[in-house]
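The chain below stands alone and is given as structure tokens, in the form predicted on its own.
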Amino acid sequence: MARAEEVNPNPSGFRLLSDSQLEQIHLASLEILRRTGVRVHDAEALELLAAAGCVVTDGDLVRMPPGVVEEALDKAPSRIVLCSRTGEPAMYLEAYRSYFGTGSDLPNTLDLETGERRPSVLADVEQTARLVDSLPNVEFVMSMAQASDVPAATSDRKSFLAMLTNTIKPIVFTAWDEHGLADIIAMAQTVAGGRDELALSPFLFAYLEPTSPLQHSDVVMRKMMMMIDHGLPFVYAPGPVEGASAPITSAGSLAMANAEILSGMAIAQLKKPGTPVLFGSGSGPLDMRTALATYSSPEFMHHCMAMAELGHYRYNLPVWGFSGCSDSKLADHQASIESTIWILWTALSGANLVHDLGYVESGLTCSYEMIVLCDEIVSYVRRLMDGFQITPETLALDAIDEVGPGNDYLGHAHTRRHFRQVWQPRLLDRNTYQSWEAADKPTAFGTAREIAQQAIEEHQCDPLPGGMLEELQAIVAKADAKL
């Protein structure tokens, strides 16, 4: 099995858990799968597991020998490449490359015009995709909104089409069942130019998750099998709540979630060795005062950092991450504080595919302004992570000698060569008080709102080739007709 020395070192040097602690978590997960087992509600998956030497009792309770899991880990690829809608490589999910994007399926949206919380609609999917397409530091899109103004049974197809037509960036999507997934894959194959072309240069990535604690539902298993049959990548990420659907302790929650992932990965690799699966999960504690799951607690961040370290140092797998999300109800100071901590923390972890930029209200509400603000924070944090070079040119000994004591560097050639390398904000204010006052005292949130409004009104995504939109709409219309 791949070990830490085979993985590029974390440039930050930060570690939450030692190698021995990661090994303890791994062994605990193996023991959960051996002793307690998982429920697998799918006949094909049960057949694969039984043939591999797993013990199946009580109809669908599967207990796994450690060797089955270890063998699956050896077969899982250590990198996944996602492309743009036009087929160019866009994201290399490997080592410590971090790519940030939005989240999906939020029932509420903070209206960009009124600021009021309202039910999400399909236009929010279109507009957030267009906004993401315009932002330089948000590299993939998820639906953000769960459209309430279209039939629920086919809203997954409509959301996917809305994203397809409003961004060329990679799409991470959800599908309600295997029928919706089949239609989404058909749309993607139409755009890519066929089944083989899509498998070779995928621009879509499925979000799948087990049901905590320790269950693999029939619906999710059927979706997983379909993604595997088409050679397409997916994440299989549990979302247990500590104290409710997972142990309240961070170590127990981590071990259980890891067992859920590893058992799902075993099924995937038994079905087809080499299947690209992203590793990771998100788990925060239940706040016992409010009975709400926390989204920006230190314990949630601990869980995600530990998962990233398991993926990088123990398994040599690409990692799923969280960032830019808040428990605040508004795009406000709390949201900006929590989002900033999240983005910096995730960058330190080196998680690869990092979602949920723009989430507020603990993953229930979308904020356009927060998506823009997170774009700025990602840029800031990336500059921090880049550090600086020490070379004869950057040490500037000649320039220091030429300027000498008591003079300035404003007109020096060394300054002219390098001043454009200084990071420049788009939202954060560096003006004088007088200039800020003369500009009507802009705020970061107000400027973010203006940027979002302008992008939604003016930004144009590269259009689909002629006639293709009608083909895609026909797929969705056929699904509607079946209702």
The other form holds:
Amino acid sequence: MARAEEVNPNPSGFRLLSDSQLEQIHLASLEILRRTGVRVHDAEALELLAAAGCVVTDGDLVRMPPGVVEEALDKAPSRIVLCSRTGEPAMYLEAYRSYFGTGSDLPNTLDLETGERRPSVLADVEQTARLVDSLPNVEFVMSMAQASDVPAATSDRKSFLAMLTNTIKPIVFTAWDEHGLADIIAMAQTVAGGRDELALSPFLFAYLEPTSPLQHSDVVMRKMMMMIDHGLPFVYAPGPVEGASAPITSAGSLAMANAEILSGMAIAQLKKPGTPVLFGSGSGPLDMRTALATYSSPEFMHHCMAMAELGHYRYNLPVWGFSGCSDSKLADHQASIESTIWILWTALSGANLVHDLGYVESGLTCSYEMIVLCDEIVSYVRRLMDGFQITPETLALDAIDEVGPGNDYLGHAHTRRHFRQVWQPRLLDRNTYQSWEAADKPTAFGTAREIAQQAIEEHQCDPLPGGMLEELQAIVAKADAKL
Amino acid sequence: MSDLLKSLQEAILTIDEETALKVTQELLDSGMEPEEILESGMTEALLELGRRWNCGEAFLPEVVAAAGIFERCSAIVEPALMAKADRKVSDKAIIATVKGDLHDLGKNIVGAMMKTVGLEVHDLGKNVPTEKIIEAVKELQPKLIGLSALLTTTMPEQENVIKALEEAGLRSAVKVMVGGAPVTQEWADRIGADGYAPNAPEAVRVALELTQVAA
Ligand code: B12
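Cool, the form predicted on its own is there; where's the form predicted together with the partner chain?
Whole complex next, starting from this chain.
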């Protein structure tokens, strides 16, 4: 297998774990699958696993020989390309290329006008999608909001349609079950012009999750099988909560989560070799004082970094990531601190498809302002990660000699040639006190809010081809009629 | 209080299972009434731990472990309790994560915490169909049902359980408490639940309130 660093080296050189530590995790995961096993609540998956040589007892407890797992891993592709709705390549999920996007399904939203926390509505899905469509550094969308103003049973289709009509950027989606998923795939095939076109140039990507500890639920298995049948990519990312549904120690939770992913990977590759599956997981400790799952902690970040390194160095698989999310209740200092650390850390990890920008209150509330602030942080961090070049031109020995000791570089041609390469903030303030005061003392939060409001009012997303919207709406209406 | 009773409390508070089990047996052998061991020894210790947790002095893993020890000490005094005609039985509670929902952490924690106030908790698991809950109510005759739902799509199941209780003529016999991250007091009111709590300590407070009213 070609190793990732031969394609695109780790630009910062940062490593959390050594190759031999990654191997320890891998071996521990194989041992979990051999000794403890996983529960698989799906007849087809059980059949595939048994036929491959796994031991099935107690109805649905599957214990796996290491060879079955490692053979499956070899079959998974090392890259996934996601396209825009219009079929242009948008994201190369490979090597250390990181792409950032929002998250999904938040029951609450901080209202953009009043700042108050209120139940999320379908308009929030539309508006966050339009906002992302306008932002330069956020490359994909998720629903952000879990719409409370439409019937819950078909809200997944409506969210998907709301995203389709408000952005051309790739869509990472969740579906309640295989019925919702079938409708979403039908909509996407309509847009892409057929099943094969969509499979070759997918603009959608499913977020699927095993149930920790060590369970593959019936619903998620049915969804996975359907994605595989249609040749479409997905992530199968566990969300174990350390100390509750996983060991409290980072190493133990990592080994267990990895076992969940690898067993899911085996099912996927047994079903159809070559199935595109993104690798990764998100896990942090339960706060033992409040009994709540946290979204920003050094331990959560360790987990994601280790997962990225397993993907890059052990498995040669593209990687799923978390970023820009916070336990704060508001788009405030805490949210900015947590989001900044997250984004910098994730960029260092080289995770490829990085979600959850704009999440506050531990995955329960959507903040428009944080999406905009995260866009700025991503821009800043990308510039950091790019580093700088050292060439005769950038070493500037001629300019240094021409200017000589004591003079300045302001008027020199070398400065004119290069000053535009200096990173410029869109939102962070660099004004003098006086001009800042004259502009009504803007804050980063206030500017972020204005950018969001303006995008929602003015930004135009490329429309769907004529007549297509009606076709898509008909699919949703049919689902509604069955309610 | 006897020194032995004190050391039982101490053993539970410090999660020393071996000593707790040993001392429980010793107390019983010494002729102490099983009620007194249960109430003044074991339950007091758990209540104290709950108080400590509420003010941030104890942590969840300690509380859950202590609840486990409580259960195993109970098993020792139980035969003696059963043998008595005028025994006072502890209130029963059922908890479940509703149908279609696989999120069970919150339910597990709430269940473990409810044990700390002496409720006998029966956990029906996750993704539990309404019929199964109704069956359990008929069989166990609990004072309280706790229903957990973490998804917008599964919250209506909480309402379905309440309706099914009405249809089965069981509604007035049992208090219904709902919870889960997206669940709110307004939702609880709307579906006619008797109680709601946003987190485990509150859940325990509400559970006590509801079972005492029902008493
Ligand atoms: C871990 C997790 C999972 C795990 C669950 C594993 C497990 N064994 O439980 C997995 C990965 C399986 C999962 C799956 C999904 N999840 Co999920 N998940 C979470 C997450 C991150 C944490 C939940 C948790 O365990 N918290 C810790 C516990 C201790 O807290 P708690 O459950 O809230 O419980 C406390 C209180 O609510 C209260 N309480 C709870 N129950 C009760 C009951 C009573 C009676 C009372 C009084 C109180 C009470 O007390 C508890 C302790 O203080 C939340 C985000 C969040 N912050 O809540 C999303 C979240 C709940 N999930 C969500 C979604 C959308 C899904 C999926 C649909 C995603 C998908 N890709 O398909 C699937 C659905 C699967 C299914 N059918 O159930 C959404 C729900 C949105 C909505 N309202 O509809 C959330 C909010 C995240 C998000 N924004 O996307 N998830």
